[in-house]
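Given as structure tokens, the chain that follows is alone and in the form predicted alone.
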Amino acid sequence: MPRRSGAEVTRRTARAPGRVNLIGDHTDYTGGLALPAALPWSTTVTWEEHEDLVIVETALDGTAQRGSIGLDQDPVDEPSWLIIAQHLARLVGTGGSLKVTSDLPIGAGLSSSAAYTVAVALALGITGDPWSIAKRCQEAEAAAGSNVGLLDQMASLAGAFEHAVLLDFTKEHFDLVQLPEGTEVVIVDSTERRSLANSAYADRRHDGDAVEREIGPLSSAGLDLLESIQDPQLRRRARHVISENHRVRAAVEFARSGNAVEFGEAMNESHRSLAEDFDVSTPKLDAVSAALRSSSGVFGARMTGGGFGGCVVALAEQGVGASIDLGLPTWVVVPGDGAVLVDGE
């Protein structure tokens, strides 16, 4: 395994934000479209190099944790955050100590794991265009047992202040999209917790693979192909992915034309599709979404992320979010900038 020159920078600090996905869930791993935004909250990692040991010290969600692992050690039964750090350290060929802090809500489905992974990658000195860095981070999360797509990492890497990010996972291209003037993003935590590694997320990915073997790439498929899918469950899965890609395209056009009402309707329809066709919502997520939609000044609301718990996101008139009280943690957020190397080269 190669070793880095002692003359190179041996201490770096990187910061990476979480994300909220406005529309376009369960489309990334089939090469589709999504419209997330980076959050104003982030995870910060400071790395100092040494030879063969990876040491991680975290202070997340009020809980301090510390772990260490040899660079070449088999990571059996180690926590995911330590496996991720070891995997990325192996890519650069050196061990080191990493100190981790975060103001992201942990476990709320706002991509705290992706923010951690991206911050570790940048602090370790992994470089390249956003897509190549995102893929290295995806591989690290897979090594830790989460077979995620590229949405979360790309939202963290490509985010921009006051903008959402249109991601095209087939073309590996992104554009910045400003939300309709006079609106704000409201996030409500359902407090229902989930884990990608232990949820039905992997089953949905398998369903997507099965559909594509039958009708070809979902990213370019039309709704007319649904009739040829014999299995009713797979037909519903395909209907969600195909229609969700259409909704993302439409939402981008609504945002660019300033049409908040139609943007909100696209969000509402996205939630219905995720609940009924993709079966990734829960009664609590449905209830929170419905309560937001019935709130004055809210244009639309949907579950956000992989599902089975987590948060609901809404687009509302500016100033409305502060008056929403569902008895649950609620935040009004302005999309933030993407990941950055704070210190070091």
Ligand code: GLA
Given for the second form:
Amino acid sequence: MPRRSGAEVTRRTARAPGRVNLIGDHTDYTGGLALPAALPWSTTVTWEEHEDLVIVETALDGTAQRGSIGLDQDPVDEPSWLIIAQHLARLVGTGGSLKVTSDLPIGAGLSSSAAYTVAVALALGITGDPWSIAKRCQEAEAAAGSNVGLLDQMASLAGAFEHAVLLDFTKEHFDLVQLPEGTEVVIVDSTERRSLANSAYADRRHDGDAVEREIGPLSSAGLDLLESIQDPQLRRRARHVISENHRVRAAVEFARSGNAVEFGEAMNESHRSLAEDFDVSTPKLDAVSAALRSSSGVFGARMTGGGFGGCVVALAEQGVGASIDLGLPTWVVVPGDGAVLVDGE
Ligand code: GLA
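May I ask for the structure of the form predicted together with the named molecule now, the form predicted alone having been displayed?
What follows is the entire complex, opening with the chain shown before.
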């Protein structure tokens, strides 16, 4: 691998936000569509060059952790945050010490892992267009055992203040979208936790591959192709993905025409599809989203992200979020800016 020469010490700080996905889940890894927004909370990483060692010090959720690994060391059995940093450091060919802080809820399904990975990549000096940086980050997460798509990294990289981001994973294209005027985004943490790496996420990816072997790319498939799928479970998986891509497209139109009611309906339908056809919801996520849906001033609600726990997102009339009390952590969020290099070049 290439190594830097010279004695100058390089130091860089980067900040990358988490994300909430408004609609379009389990569509990224089959080249579909999604509409996430970057959160106003982020992870900050300061990197200082340090030859052959990767040292990571984190101060997250009140817990301090420290780990180190040689640039060329076999990362087997190391924690994922260390493997990710080592993988990215290898790409730039130099080690370093990384100091990590965050105001993002960790492990709540708001992409704390992608925020960390993107912040490390930028702090290490990885540059390029958002899609290429996102792919380096995806590879690093895969090296640490999480075979994720590109939704979270792209939301973190391409997000913009007060906007959602329409992501097209086949065209590798993104567009900023304004949510209907007079609305706000509300997030409720179900407090149920399940790590993606150990969950049924990988099974869903296999199902997606199996469906595509039968009917071709899901991103361009129509619902008429469903009849030809023999296996009932695979048919339901395909129905979710195809209809979810349609819903994202429709939701973007509803957002652009200021139709919050229809946007909310699309969110409700998305939840139903994720729960009944994709089997990634839980009784708690169903209960929280149903409670939100029946709260006055809420247009729609759905689980957000990979599922099996984590958060529920709702679109509500402005001013309504503050009065929602389900006895769970609840936030009204204004979408924030995407990842940036704060300091250094
Ligand atoms: C997780 C993954 C993403 C995406 C979502 C589901 O957040 O990291 O790549 O697949 O689940 O939409």
